[in-house]
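Below you'll find only one chain, the form predicted on its own, shown as structure tokens.
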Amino acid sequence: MTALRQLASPTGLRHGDHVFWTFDDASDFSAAVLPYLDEGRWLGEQLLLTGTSRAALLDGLAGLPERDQMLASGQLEVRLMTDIVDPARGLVPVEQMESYRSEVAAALGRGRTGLRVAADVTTLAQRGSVDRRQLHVYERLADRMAASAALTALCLYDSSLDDDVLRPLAVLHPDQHHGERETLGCLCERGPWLSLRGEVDLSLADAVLRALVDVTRDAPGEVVLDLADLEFLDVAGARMLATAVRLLGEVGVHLRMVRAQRPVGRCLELFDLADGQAICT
């Protein structure tokens, strides 16, 4: 189990770490990608850095030691978003997926010990509700990847984004950098369910309802949401899980909360979801 992060630096990683991180401007961009691609380098993993503008890009990468060479060698990659994701027809996360387990595969078949990527993704997240709803999906699902693969990924979004746009993008990683906002929870799949994480309250219960209902609107039946690492809940954050479980019924999706501690049960009692809905330890 990964435990919820708030990080300084972006180095000191590892495969299976999935990082949220904000940056404010050009060079705050590279002041991020530049340590954590050459910790890659010295890992001797495949590196592939995306985003909107190639010369941009390489820009940033100026001051990384053997840019060139790598480029040239092939451990480095650096590709458009547009690259990756097709404008017309938007990010299609299951496939995305799919193309990075491939990407992991080659790079340890070319001798490499694994797959860092370092990705702008804020053109995703400034497309419309439809659009972010597939980004949450895709984090959800590049989070359980990261959980058994030779994969460490750093997703980086402009701090400018309104934070009903960040905050939901941030609670679907386990390690987090927002500026100075302190980390709170999560939302992950690191185990046989989806887990939600370290404490929620009011500042974080719009988020994670967001987050929630996006990731397992379309489940088959009935989603496990695991509560045993969740160490604080509020009125606020208990209302939202009961919103979770109404607007998810409404779908046909039945949300079933387990192993809440004590204190977390309490509260989820006050809506009347500790009885059938949630299971105490």
Given for the second form:
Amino acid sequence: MTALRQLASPTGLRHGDHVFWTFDDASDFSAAVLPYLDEGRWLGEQLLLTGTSRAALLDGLAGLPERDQMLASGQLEVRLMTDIVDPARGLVPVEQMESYRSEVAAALGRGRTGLRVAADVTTLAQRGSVDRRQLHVYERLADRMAASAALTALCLYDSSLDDDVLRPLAVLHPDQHHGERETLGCLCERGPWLSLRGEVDLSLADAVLRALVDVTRDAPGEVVLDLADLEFLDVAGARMLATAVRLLGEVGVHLRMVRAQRPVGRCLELFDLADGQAICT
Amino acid sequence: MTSMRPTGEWNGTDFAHEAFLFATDQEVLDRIVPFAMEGLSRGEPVLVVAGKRVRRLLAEELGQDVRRLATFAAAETWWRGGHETLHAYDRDLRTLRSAAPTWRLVAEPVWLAREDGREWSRFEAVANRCYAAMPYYSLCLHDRRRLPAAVLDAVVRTHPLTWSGHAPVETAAYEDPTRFLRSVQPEWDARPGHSAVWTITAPREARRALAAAVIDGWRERADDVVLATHELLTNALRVAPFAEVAFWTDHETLVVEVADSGPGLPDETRGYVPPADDQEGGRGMWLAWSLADDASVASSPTGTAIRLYFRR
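Now show the form predicted together with its partner chain, given that the preceding structure was the form predicted on its own.
Full complex below, order starting with the chain above.
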């Protein structure tokens, strides 16, 4: 199980790690990507960097040891977001995941130890709310895949994006670096169930609501939300979960919360979530 | 002889709250039987939740009619602490309301005889405000011979109606809920010199500080202290840019105070009002009060300070 972490440096990462990282400018971007990819080089991983401009990406990699050799040998690849996501169709999360899955297999087949991706996803986050929903679904699937494949992922976002856009995205990553902002909680999928972890209070409730509803609303039926690793929930957080239950109920999704710790259960009871939603401990 | 009117002027559209103090068996029967029979004759649900003695008397007197009562239950097993007891009661009321236009209840809160049951008077006081629009008559029975004088005093101060012998009448000693609460909350002494004080702009700062400070024999209460304080802070920071948190222990009591410079609490009774859909911030106060063992409020137009008391 990956614990929620606030990362100061994009290193010390291994398969299964799925990181949210904001950068301020090109040099900040470079400062994150270089040590991250260099670590992958040491580990013998296949390296993939994606973004919007090939020239800018290569510039950003100028300080990476053995950059040119790795580009020549194919260990390092630089790809444009427009090559990956057809701007007309937008992001199709399931297809994208399948393509990553085969790339992981291909990397292992070539004798690499795994696939390490650094992706500047800013342009996808800049599109409208429908695309952002797809991006949330994509991040959930990426998290699920990282748990089971030889994949390490660094998702980079320009820090000038609106907080309303960035915060639900941050919530979908167990490892976070969001400027000076303290990492409180995340929504991830490392076991049989979707799991809400860390601390969810007034300051995080809106972001979790957005992320939770977006990633679960497309599949009618029951969704189990594991609260075993939720260390703190306040009344505002519980109100948010009650809202999520209602919104999802309207589209045929039954959100069932399980394994709440006692103080968390106290807050849920205030919204009559404990009884009807089958909280067990 | 004046004819008896068991519910007086009550027309079934709002809340009537009577304290009936009794000593003898005959007093109990003379009051309850006409009250219950009037309800049955009007087709209202009649609920009785009482102690063993009252239940026995009523069963003997009503005979087959006991089966016509919507509820005939033992009060002895109801007490689960003030907040939980009221929360369960509140759910029952809302269920009743969705099923019947009006109803009447005979209730004997036998737990007032227990040391830990005395806080119930505060809920009785606040009920006058939060249930004002609930369409039922609550006839509360109190045994003069079992209950201490201090409890009987609280009973008359928290029930706007009492029994004249043939009709309900206004209670002379009845007090406004806020005034009653202020009179029973712990004395507001100066903070002791050894208190820790923090200035807080985001609730999580206080969570960190308290989690580190609540140690040495208080660990089992740490979750309660942190969550209750967080909720008070969330409310305080809605009306003020920062709040002050003070924390101290005094023998067997741990105290947390949250003070802000906001406009004062619009309603000091909120900590005793069960959760409902129409309140912002109300649930947080209810939760904080229910996690703590006691609470006191000092509120004025220049700010609010709330103390929560926790015992080991």
